[in-house]
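Consider the single chain below, provided in structure tokens and representing the form predicted on its own.
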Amino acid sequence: MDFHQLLLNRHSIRRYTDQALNPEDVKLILEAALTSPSSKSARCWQFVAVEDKATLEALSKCKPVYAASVKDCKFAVVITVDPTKSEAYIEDAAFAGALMQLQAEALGIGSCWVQVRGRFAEDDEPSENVVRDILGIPYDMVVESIVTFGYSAETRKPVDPAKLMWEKVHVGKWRQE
């Protein structure tokens, strides 16, 4: 599959089968994160790979909405960043997550981004603190997100290029609507 087709096929997948992931595929997904660009080559990111079902279940409770897919995935990566190493730490974390998701899609593995930074658990505890406590992440690291992975238990149609929102593209300068 060429890169453009990969982009059209990739969707957020929140339901996964019980099929285990190949360890070599997991390694390739992690390599994608480690090869992601970072501002000034600061590499301010660090990753926690999680496969333990009980830990995934606990992580799924870091926020009341949209984290349920964590408990059903086969593998998740928690993306953390050190904000003192780069002013672009959020962008660096996002880029690493996106590359992992694209690598997963190329391998036929579904994925979903679960935002953590700035979100809250049901008891109003910051989601970052919930994840930190479960995984022992130091408080000087920002917990950006959790990316879930597994074989898709749902069917999604590719994006239709004819439905792309070209009105969101401004050429040369901003044009008023």
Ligand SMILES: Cc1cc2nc3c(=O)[nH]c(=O)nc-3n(C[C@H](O)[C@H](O)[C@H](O)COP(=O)(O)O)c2cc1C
Contents of the next structure:
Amino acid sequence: MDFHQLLLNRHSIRRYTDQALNPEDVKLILEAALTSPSSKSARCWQFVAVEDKATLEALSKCKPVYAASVKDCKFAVVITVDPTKSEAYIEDAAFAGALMQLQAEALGIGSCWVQVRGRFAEDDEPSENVVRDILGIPYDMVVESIVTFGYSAETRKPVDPAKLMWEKVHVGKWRQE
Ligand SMILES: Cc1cc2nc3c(=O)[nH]c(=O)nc-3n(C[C@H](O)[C@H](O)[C@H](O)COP(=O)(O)O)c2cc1C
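What would you give as the form predicted together with the named molecule, now that the form predicted on its own is on the page?
Once more the chain from above appears, this time first in line as the rest of the complex follows.
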């Protein structure tokens, strides 16, 4: 498939079939993260790959809404970043997540970014702490997100290029309304 079509096809997938991912595909997804660009090449990220069902279920409780895909997925990558190694740690984390999602899409695997940093669990505990405690992540690492993966159990239509928001693009200089 050509890359533009892959971009049009990609959607956040939150419900997955029971089919497990094969280890070669898991490796390619992790390689995508490790190839991602990073500010000043600091590579301030570290990733926790999780397949264990009970661990995924526990992680899904890190926030009350929009974390259901964590419970349902077959594989997840928790993206953590060290803010002392790069002031652009959020961007570095986001880039790694985006590349993993695109690599997954190219393999026919659905994915979803689940935001952790800045979110809270039901008891108002920061979601980051919930994830840190479950996975033993040191408290000096920022837990940015959990990216979930699995074969899609949803049907999503590709984006229609005719409906893209071109009004958000300013050409040459900012357009005054
Ligand atoms: C920074 C960021 C945070 C997101 N957080 C969540 C989340 O916590 N849970 C979730 O289900 N989806 C989350 N998403 C996915 C968005 O909801 C999704 O990208 C958006 O609705 C557009 O849909 P699409 O990905 O299918 O194009 C997040 C996406 C981004 C970029």
